[in-house]
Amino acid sequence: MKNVTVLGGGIGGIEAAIALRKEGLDVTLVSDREYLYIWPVSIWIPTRQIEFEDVIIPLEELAKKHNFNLIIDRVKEIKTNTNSVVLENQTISYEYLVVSLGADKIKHPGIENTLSICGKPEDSLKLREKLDTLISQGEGKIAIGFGGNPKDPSATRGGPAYEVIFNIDHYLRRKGLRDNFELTFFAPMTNPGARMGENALVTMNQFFKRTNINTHFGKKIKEFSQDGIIFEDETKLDSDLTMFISAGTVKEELRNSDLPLTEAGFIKIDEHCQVKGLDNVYAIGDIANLEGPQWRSKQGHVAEVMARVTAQNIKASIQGSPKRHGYKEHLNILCIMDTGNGAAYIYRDDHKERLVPLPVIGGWLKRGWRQYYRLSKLKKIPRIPGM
């Protein structure tokens, strides 16, 4: 039985391990964390709607349920010339390799003065603590935003920033404190969120006005200070709490590896997720270079599609079959954007763009998805095809 090594225990890596096992392959998963973190629902930790434990699934449980091998260690270097991976505590060899390590974040000057819902998982707890402190004081200024990578627009992740500020707005209203807080949403782009489509962009701006959330768009960020954001024109946005989702960039481990990278630092792959120039190495998720329409975006469901495509293609390669599956035909933007008291269904592909407001029920749908994701991954309930 051929062995496939999967690097990364995130949404894409776990889906790859599960899909490869379904193809009957021997799988070893390497992760530097002992748990799978369910990023899409971590937005509720700062506003105390769920606990940190509700957002994690122990990898040991997943390994037992799906019968794959598990190594908890940190990747230091990938050596494709010797089919080996150097870990912090050992070096392992592979026959096939799937790289799903995610991306590092662009480090803006003063980034240590911010917190992020898309940074280290523990940052969600620090964000909650900071918000609790401001609430105990009864007033404050909160700035939430996201940045871009000019070398690769698909590495931008803004959706969670919208969700966090909408949830904080609703949280403060429930506590009767909203009038005591100044909320500002900021981004260096002139039209942040434009990749979601024109309808979504218009709706988001209307929502900001309706909820009295200030916006600060179109100015590049010079640096973050302890008490705000300084822009390139030397203007300053004062803030007692700054949450910022920096765009993705090259993973540190890849700087020492011999994988082909784009200018932005992402692994070059073909439409079958195979690393260009390498027959037995594949890359999926945020670490891979996505090709496609200008609006393309790196999302969890795209990483899962890439994982399933990769598993099928590795099996075909082993069997000597020329048939291959591609990820591009499955590219779309898909999310249920939670607003604290409801949600909006957002969808975009090459043929249509859609935003459907889902008052009240939308929030329950996303909470239901959290339970479905956890239980289906642990094989406690059947999985819906394609989800």
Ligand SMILES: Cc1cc2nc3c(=O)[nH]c(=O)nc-3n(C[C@H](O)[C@H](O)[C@H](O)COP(=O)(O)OP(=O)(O)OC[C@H]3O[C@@H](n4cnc5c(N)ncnc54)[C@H](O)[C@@H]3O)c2cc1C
Second form
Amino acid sequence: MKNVTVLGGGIGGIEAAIALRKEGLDVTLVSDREYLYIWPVSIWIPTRQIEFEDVIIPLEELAKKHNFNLIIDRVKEIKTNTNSVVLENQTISYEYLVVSLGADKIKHPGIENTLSICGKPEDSLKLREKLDTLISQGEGKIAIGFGGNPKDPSATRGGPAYEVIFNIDHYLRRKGLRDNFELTFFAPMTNPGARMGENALVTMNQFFKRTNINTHFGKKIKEFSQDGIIFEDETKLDSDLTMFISAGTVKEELRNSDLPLTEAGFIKIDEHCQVKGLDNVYAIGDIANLEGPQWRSKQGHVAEVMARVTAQNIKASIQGSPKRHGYKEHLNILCIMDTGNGAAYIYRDDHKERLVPLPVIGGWLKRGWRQYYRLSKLKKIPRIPGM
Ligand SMILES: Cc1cc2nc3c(=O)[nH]c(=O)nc-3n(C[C@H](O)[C@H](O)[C@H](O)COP(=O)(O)OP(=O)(O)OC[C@H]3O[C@@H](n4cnc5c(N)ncnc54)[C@H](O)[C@@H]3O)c2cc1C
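What does the same protein look like in the form predicted in complex with this ligand, given that the last one was the form predicted on its own?
Once more the chain from above appears, this time first in line as the rest of the complex follows.
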């Protein structure tokens, strides 16, 4: 049986390991974390709607259920010229390789003065702690925002920033403290969120007005300080708690590796997720360069599609079949965005844009998705095809 090594135990890597096992291949997965972190529901940690333990699935359990080998170690370097990967504690070789290590974040000046829900998983707990402190003081200024990567707009991640600010708004209202807090949503773009579609843009701005959340758009960020954000024109937005989601950028480990990268630092792949110029190496998820429409976005469900396509293509390659599957036809923006007291269903592809507000029920849908994701990954319930 051919061996496939999967690097990364996140949303893309785990789906790849599962799909490759279904194809009957021998799989070894390498991860620097002992758990799979379910990013989309981590947004509830700062507002105490969920515990950290409920956002993780131990990799050991997944490895047992799906019968793949697990190595907990950190990837330092990928050497495709010798079909090997240098880990902190050993060097391993592979027949086929799937890279799904996620992306690093752009480091803006003063970024250490901010926290992010998209940083290290433990940062969600720091956010919760900081929010608790402000709540115990009874007042404060909270600024939440996101930035772009001019070299690759698909690496921008704004959705969780909207979700966290709407949840904080709702949390403070429930505590009867909302009037004592100034909430501001900031972004350097003039129309942040435009990629979700015109509809979504208008509705998000209505949400901000309705919830009395200030907006600060269209000014480039110069730096973050301990007590706020300084913009290029030297104006300042005061803040006691700043959450900022930097856009994705090159993964440090790739700087030492011999994979072809775009100018923005993502791995160059073809539409079959095969790394350009390398027959036995594939890249999926946030680390891979997505090609396609201007609105394309690095999302979890896209990482999962890429994982399944990759497993099929590796199997075909082993069997000597010319048949290949592509990821591009599955590209869309799809999310259930939490709005504090419910959610909004957001969808965009080349033909349609939708934003459907789902008060109350939307929150339950997202919670239901978490249960589905967890239980189906652990093989406790059957999977819905394509999910
Ligand atoms: C807060 C938040 C909310 C989100 N909400 C949604 C949503 O609602 N819908 C949606 O579709 N998408 C959402 N996303 C995006 C989605 O989570 C990502 O697109 C997806 O996780 C990408 O999968 P990945 O496997 O590429 O990366 P990840 O899931 O980040 O996994 C990368 C893995 O690689 C491991 N790793 C990294 N470096 C090394 C190393 N050197 N050695 C070994 N292992 C390493 C990490 O430990 C991690 O397990 C959200 C993201 C965030 C951060």
